[in-house]
Structures are given as structure tokens and as C-alpha cells.
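Listed next as C-alpha cells is one chain, alone, in the form predicted on its own.
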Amino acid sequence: MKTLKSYVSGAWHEAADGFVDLHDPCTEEVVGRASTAGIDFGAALAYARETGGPALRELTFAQRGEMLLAASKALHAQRDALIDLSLLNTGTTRKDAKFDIDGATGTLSFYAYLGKELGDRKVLLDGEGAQLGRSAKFWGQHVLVSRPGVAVHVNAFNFPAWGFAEKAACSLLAGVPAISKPATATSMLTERCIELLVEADVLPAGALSLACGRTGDLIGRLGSQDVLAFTGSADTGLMLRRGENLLRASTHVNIEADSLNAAVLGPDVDASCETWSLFLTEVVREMTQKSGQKCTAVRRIFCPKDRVDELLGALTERLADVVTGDPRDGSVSMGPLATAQQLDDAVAGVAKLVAGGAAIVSGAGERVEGASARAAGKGWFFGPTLLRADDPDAAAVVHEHEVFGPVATVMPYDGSAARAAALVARGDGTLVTSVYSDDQGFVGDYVASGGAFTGRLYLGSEKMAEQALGSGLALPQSIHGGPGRAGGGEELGGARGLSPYMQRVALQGSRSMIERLYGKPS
């Protein structure tokens, strides 16, 4: 069994007590513990802004990029030493792990070469400027400087490493150190990451930390100065919120939480079309991957009343074909649920949306038992489940309660945009949702009616199909974010995921000093 330590004030800390389990869960096996007690949080926060800021604020962001694509390189090194540590801690298949930590590796290196673009410059300029007297003498220039305070990033279970990553290399090539505090039950592979890249040296002192366990009194710290970047559940991110500290100094703080997104599916489609081929992969997939646990799955999928059988007859075809079991088993295409918890808590959701007028379909809605499971009754496998609700306006908790696992519920609509895009907004804001259609007035009028109830509209047809990624794949060039019940914040986005990190500052003066300064935009 392995103990987790802590990387703060430029060492590693190992704590003596207070220590939480961390399982395999294909066998429900200890394999590790982890604590943050005896750690001075204060202590750290302060090595982080006074030690770490300092440094990364005088590279230049081309300089900060060679820094972004030596850690990818040094994570990328070890590979396959990463994957069978995501096996052990998180119960992913390795195709589910390589994309988890290729995800993190491409995101670094993509941040990196960002860094390139932006040049031997450190101040970033925000929009074209504007002529603010009688002549252009007298400008106005936006531009964005690195706030002088430190990241804190609490990130959810699922993606241990690229999700570490993706905030990371935002806050790193903005200028701003970062404390990395992972979900404790998957945090294994995380750790390994940023011992990684300690021990490769590729980042200045103080510029990233990591906190294995509680984060004690390190949130009740932060001032105007810092930001919070959270991942993770609404409830918990609303907690987190209304720190009283965060709201006095107006800490800025960014939230990615949970969201039922939905696939819709065009009146256009049918079984003939390509784009139906599509969707049923894709949705298949998103509902699968990562074993459901996903932010950006799957969860509601929408489909003209007059196909809602045969759609449902297919998909359930293709589930079937999913095998539930231990990874370490090459025939198994899905593993476990993270923790006993989300098993708990997807077998009482699946209870939830049937009491709320929802029907299983397929799958069992419960706890199964895994395919080279090594002991019957172990193991936190569950498998896919999909349901139907036939009356999408009365079934309220479908729009209301997720169930954080391979489960989604199709629902008829009468062919509209508009009328799918009223039942996709009964979700109160999604991360993404995706819409299947070759009909560009029925996409148009969708993007019309339905795009302000998203963070990113994926449009899946014949045309993008030999390309397509999948809704599921949060790019590092698109914002990855939503409104309402998915947390109104926003990461990545190329440039923009450098923005909350940074400070818009409105230049008033002689246009030519600001432009000999920091050059005009492009």
C-alpha cells in the first residue's frame, strides 16, 4: 500500500495521520492512503505567490511554452507506466486511461505552442483598440497582465490527469502558480504525474504544488489576488462559492460542474443516413466511456416521437456488446464505477428517475457482477443502462437528477428545433449538447433557439463524420464550460483559458507609447 505525500513549499510531505483509503475498483482492495494533516497551508500559498509567481511572471509567454511542452514531454515519457497506475486507482480501461492521459499530455503541448504564438512578450492585448479623443492620439487599449496570486485547482475524480493538466497549463503560461488539490479517492495518478515533473525539473520553484488529501484551511486563504478553479459536483461547487473570504475580496472563481447534457437527434435522420450511424457511435460511446463518468456524457438524448422504437432497438443493440468487468481483461470494454459512493449513488439515481416516470430499457439499473471479476460480490461494477421517458415534460426529474454513470433516458419531441430545444433547456445549462442533422435550417434555428442554454453546440452530420471526435472531447481550442447548473465558468478556449488567471486592464493614453509597448493587434 502506497502513501500519497503532498508537494508544498518546494518538498514533498508525508503526513502521519488522518489518512483516507484510496481503492482498486474492480476489487475494492486498499492500495493507498492519503493526508494533507500537518501541512501550513499558509506557509504554502505564500512559497507559491512570492517564490513561484515571481518566476513564472519573468518568462516571457514563449518562454513559459518551452516550459508547458518539456512537462508533456516528461509525462508522455512514461506512458504506459501512467496507464497501469489509472488500472490500479481508477479502474479505466487502457483505452479509457490513454485518453485520459493523452488528453493531458496534448493539452500541455497545445498551451505550449500557444505560448510560441504569443511571443518574447508577457502582457497580452485584449481586442482591437479605439480612438477615445478629437485625433487618435489620445487611445484606449485593453490588454491583460497575470494576476500577482496563486491558482488553487480542485479537480473531480474521473479525470485525475487531464484534468490537472488542462487548468495547469492555462495558469502556468498566464503567469500564475497553481496549487493542484485532486479528488483524494483517484488522486494516485496524479501525484505520480507531478513527480514526474519534479523530478524532470521543468517548471521554476514554487510554481506548481500539489495537496493529496482535505484541503483544511487553504480555500479560507485566498484573496483578491487568487483564483479558485473548481471541477466537480454543483452542490459542492455552490459550497465553495459562497466562501465568506472569497466573496469579501471578490476572489475570482471559476466553476465547471455537473450538467444532464443532451444529444438531439434531426428529424432528417434516418436509419439510411450516415449522420444516424454517427449518432448512434457517438452516443454509445459518451455513454460509456470513462464507465459514464464523464461531465460531458451523455445523459438525455431526444429524438423524433415517430423513430423513438427504432432508435431505442438499436442503441440497445449496441449496448450490448459493452462487456462490464475488471480492464485488466482485454475482451472488457467498460470498467467499474470510481468509488463504493458512485455506486451507491447511480443505483438510487436510476431508482430516482424511474420513480419519476422514467423505464429501464436495458441494463440492470444495479450493481453486476464484472467480467473476470476476481471474487464474487466485489467490485463496483454497473452496467450501462437506458431508459425511456415517453412523456419528457412530465418526468421533471430527468431534467433534474444525473445519474454520474453509463445511464441516459430517451425522450420523444414532435420534430421542432424549438420544441427540442425547450426540453434540452429543462436542464437548467449543460457543458454540451450535441445535435445530429444534416438540415442546416433545423441545425440553425436550433443554434437559435438552444445555444444560450450551452457551453458548446457539437454538431454531428455526413459531411464532418470521417472527422468527427465526439461531443464527449473537451478540446482544448473550444471553450469548455457552461451556464446555469454547469457552473457559468469557462477553461481552455485557446487564448481565452489564460483570461481568468489574468487581469483586463483599459490603457487610457498616447496611442503611440501604448503600441510601442505592446504592439497592436493583429
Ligand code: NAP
Second form
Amino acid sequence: MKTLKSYVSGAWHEAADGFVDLHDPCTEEVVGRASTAGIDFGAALAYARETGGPALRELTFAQRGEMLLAASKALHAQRDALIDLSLLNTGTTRKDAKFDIDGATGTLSFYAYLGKELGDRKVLLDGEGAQLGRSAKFWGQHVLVSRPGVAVHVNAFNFPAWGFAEKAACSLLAGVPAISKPATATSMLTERCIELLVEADVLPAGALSLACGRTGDLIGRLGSQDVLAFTGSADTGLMLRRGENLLRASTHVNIEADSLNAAVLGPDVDASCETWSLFLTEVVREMTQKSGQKCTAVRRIFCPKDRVDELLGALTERLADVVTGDPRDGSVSMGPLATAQQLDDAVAGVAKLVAGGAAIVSGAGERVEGASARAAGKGWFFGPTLLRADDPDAAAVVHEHEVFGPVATVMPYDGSAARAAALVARGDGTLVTSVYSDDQGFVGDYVASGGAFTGRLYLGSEKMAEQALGSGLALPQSIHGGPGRAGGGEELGGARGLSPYMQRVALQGSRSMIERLYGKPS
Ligand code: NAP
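Let me have the form predicted in complex with this ligand next, following on from the form predicted on its own.
Complete assembly follows, chain above in first position.
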């Protein structure tokens, strides 16, 4: 059994007590333990602020980009070993492990190239300048300046590699040191990633720290130039954002939380269309990838009412091909849930959907025996479960309760974009909504009536089907986040991803001085 360490104040810290166990979700065996007991978080924050921050801010964006590229390469070089760790501590299939790990290295390298593009500067222009005086001599220009604080990154259990890397990439490129706090249950992979970066010596001292275990008084010590970026459940997010020190200091807080993502099938799409096949492929993938433990997974499926039975039949057929079990067997296509708690929550969640008016169409909504399970009766296996709710207005719980597993509910609508948007809006804000239609009018109407209820609209159609990557992928070019229940935050989105870590300042002065200092917007 491995005892995980934290990396703070430029050194590894091993706790003596207060441990939380980490498991192999396929066998329930304890494979590690983690604790932050004994860490002086005040000193850890000071070290990051006073050593890591100045070292990062000394670098230009291009130099920070080089640093991120080196970080990406250091992780990629150990890809196979990281995949094995993912199998051990999160129970993912190799394919799902690659999704997490390649997502991490890909995002680091995306921000590396962005750094190169931003070039030899340390301050960013934000939008066009504007004339403020009688002539253009008196000029206004917004700029973004790195915050001289530290970013605390609290992550969810489902993406131990990508979750840490996507936040770190933005923070470090913006010139702000980070303390990464992975969800304890799956922190083995994050710990190894950070260990690899420390060994490769690619980051300045103090730029990246790691807290494996509870946060203690870490968050309570954040101040006005610090940032808290949280990913996890809406309840934890709400509790953290209420911290008095954060409210008093107006600390920048970014929350990425739950989401009852929706997939809408347009009225123009029937079984003869390529878009129908795309819809089936992607919905099944978005239900079952990472065993449905994705914040972007499809939870609600809206279908024109005359096609609901046909759709349920087609989805049931495809879901029957999913083999749930121990991913060490190559024929297994879906691993277990990550923790005993996740399994209990998924079982209770399906029961809640049923009590609230949904009916199970396929799957059990309960623990199943995993294929090729190494220990009989063990493992947090849960098969894909498809439900239907024929009265989506009455089935409030289907719009309100996120079952964080391979579970989705099909609901009918009348084929109008406004009605579909109104039903999706019952989820009170999604990270992503996907609309599958080749009818431009329907798509335009949906964007107008439903766009405000989501952070990202994935528009599936025949024309992009060949290159489609699926709605679940949080690409670094596009923002990740959503309104309402989804937390109201925004991460990634190219250069937008740097903004939480930088203060926007309105400069008002001589145009020639401002342009000599910072250049002109291109
Ligand atoms: P969680 O229980 O809210 O935990 C999230 C993180 O918060 C973990 O690192 C956890 O640490 C930490 N945490 C919990 N209580 C805390 C406290 N009192 N003080 C400081 N930190 C605390 O969520 P989860 O079970 O890991 O993740 C599942 C949820 O996350 C789902 O609801 C899912 O929708 C959401 N999610 C959202 C996104 C997104 O991008 N919007 C992405 C992934 C997941 P410990 O592990 O040590 O408790």
C-alpha cells in the first residue's frame, strides 16, 4: 500500500496520521492512503506567493509556454505508467484512462502554444482601445495583469490528470502559482503527475504544489489577490464559496459544479439520416464513457414524441453491447464506479428518478457483477441504465437530480425548439447541451431560446459528423463551465482561460505611451 505525499514549500511532506484510504474500485482493496496532517498551509501559501509567483512573473508568456510544453512532454513520456495507475485507483478502461491523461498533456500543450503566440510580453491587451478625450491623445485601453497571489485548485475525483492539468495550464501561463488539491479518493494519479514534473524540474520552485488529502485551513487563508478554482458537486461548491474570508476579500472564486446535461434530437432527424446515427453513437458514448462519471455526460435526452419508442429501442440495442467489468480484461468496455459512495449514490439516484415518475427501460439501476471480476461479489460495478419519463413536466426530479453514473432518461417533446429549450432549462443551467439537427431554422431558434441556459452548445449535424468529437470533450479552445446549477464559472476557452488569474485594469492616459508600453491590439 502506498502512502501518498503532498508537495508544499518546495519539499515532499508525508503525514503521520489522519489517513483516508484509496481503493482499487474493481476489487475494493486498499491500495493507498493520503493525509495532509502536519502541513503548515500558511507557510505553503507564503512559499507559493513569495517564491513561485515572482519566478513565474519574471517570465514572458512565451517562456511560460515553453515551461508548459516541457511539462506536457514529461507527462507524455510516462503515459503507459500513468494509464496503469489510472486502472488501479480509478478503475477506468485503458481508453478512458487515455481520455484523462491525453486530455492533460493535450491541454498543457495547447496552452504552451498559446504562450508562444502571446509572445514576449507579460501584460495582455484586452479588446480594442477607445478615444476618451477630444482627440485620440487621451486614450483608454483595458489590459490584464497577473495577480500576485496563489491559486488553489480543488478538483473532482473523475479526472485526476486532466482536472489538475487544465487548471494548472491556465494558472501557470497567467503567471500565478498553484496549489493543486485532487479529490482524495483518486489522488494517486495526480500525485504521480506532479512527482514527474518535480523530477523533470520543468517548473520554477514554488510554481506548483500539491495537497493530497483534506484542505485544513488552506482555503480559509486565501485573500484578495488569490484565486479559488473549484470543480465538484454543487453542494461543496456552495459551502466553499460562502467562506467569510473569500467574501470579505472579494477573492476570485470559480465554480464548476453539477450539471444535468441534455441531448436534443431535432424534429427533422429520423432513422434514415446520418445525424440519427451520430446521435446514437454520441449519446451512448456520453452515457458510458468513464462509466458516466463525467460532468459533461448526457443525463437527459429529449426526442420528438413520435420517435421516442424507436429511439429507446435503438439505444437499448447499443447499450446491450456495453460490457461492464474489470478493465484488465480487454473485452470490457466500461469499468466500475470510482468509490463505494459513488455506487451507493448511483443506486439511490436511480431509485429517486423512478419514485419521481421515470421508468427503467434497460439496465438494472443497481450493482452488477463485473465481467472478469478478480474478487467474487466485489467491485463497484454498475451497468448502463436507461429510463423514460413520458411526462417531463411532472417528472421534476429528472431535471433536478444528477445521477453521476451511466444513467440517462429519455423524454418526449413536441418538436418545437422553444419547447425543447424550456424543458432543458428545467435543469437550471448545464455545462453542455447538444442539439442534433440539420435544420438551420431549428438550430437558430434553439440558440435564441435555450442558449442562455448552457455554457456550451454542441451542434451535431451531418456536415460535421465525420469530424465530430462528441459533446463530452472539454476542448481547451472553448469555454468549460455553465450558468446556474453548473456553478456559473468559466474555465479554458483559449486566452479567456487566463482571465480568472489576471486583473483587468482600465488604463487611461496618453495613447502613445500606452501603445509604446503594450503595443496595439492586432
Ligand atoms: P465533491 O465531493 O464536491 O468533491 C470535490 C472536491 O472538493 C474534492 O477534491 C473534495 O476533496 C473537495 N472537498 C469536499 N469537501 C470539502 C471541504 N469541506 N473543503 C474543501 N474541499 C472539499 O465532488 P466529487 O464527488 O469529487 O465529484 C463529483 C461531482 O463533481 C459531480 O457532482 C460532478 O457533476 C461534479 N463535477 C463537475 C465538473 C465540472 O467541470 N463542472 C467536473 C467534474 C465533476 P475530498 O476528496 O478530499 O473530499
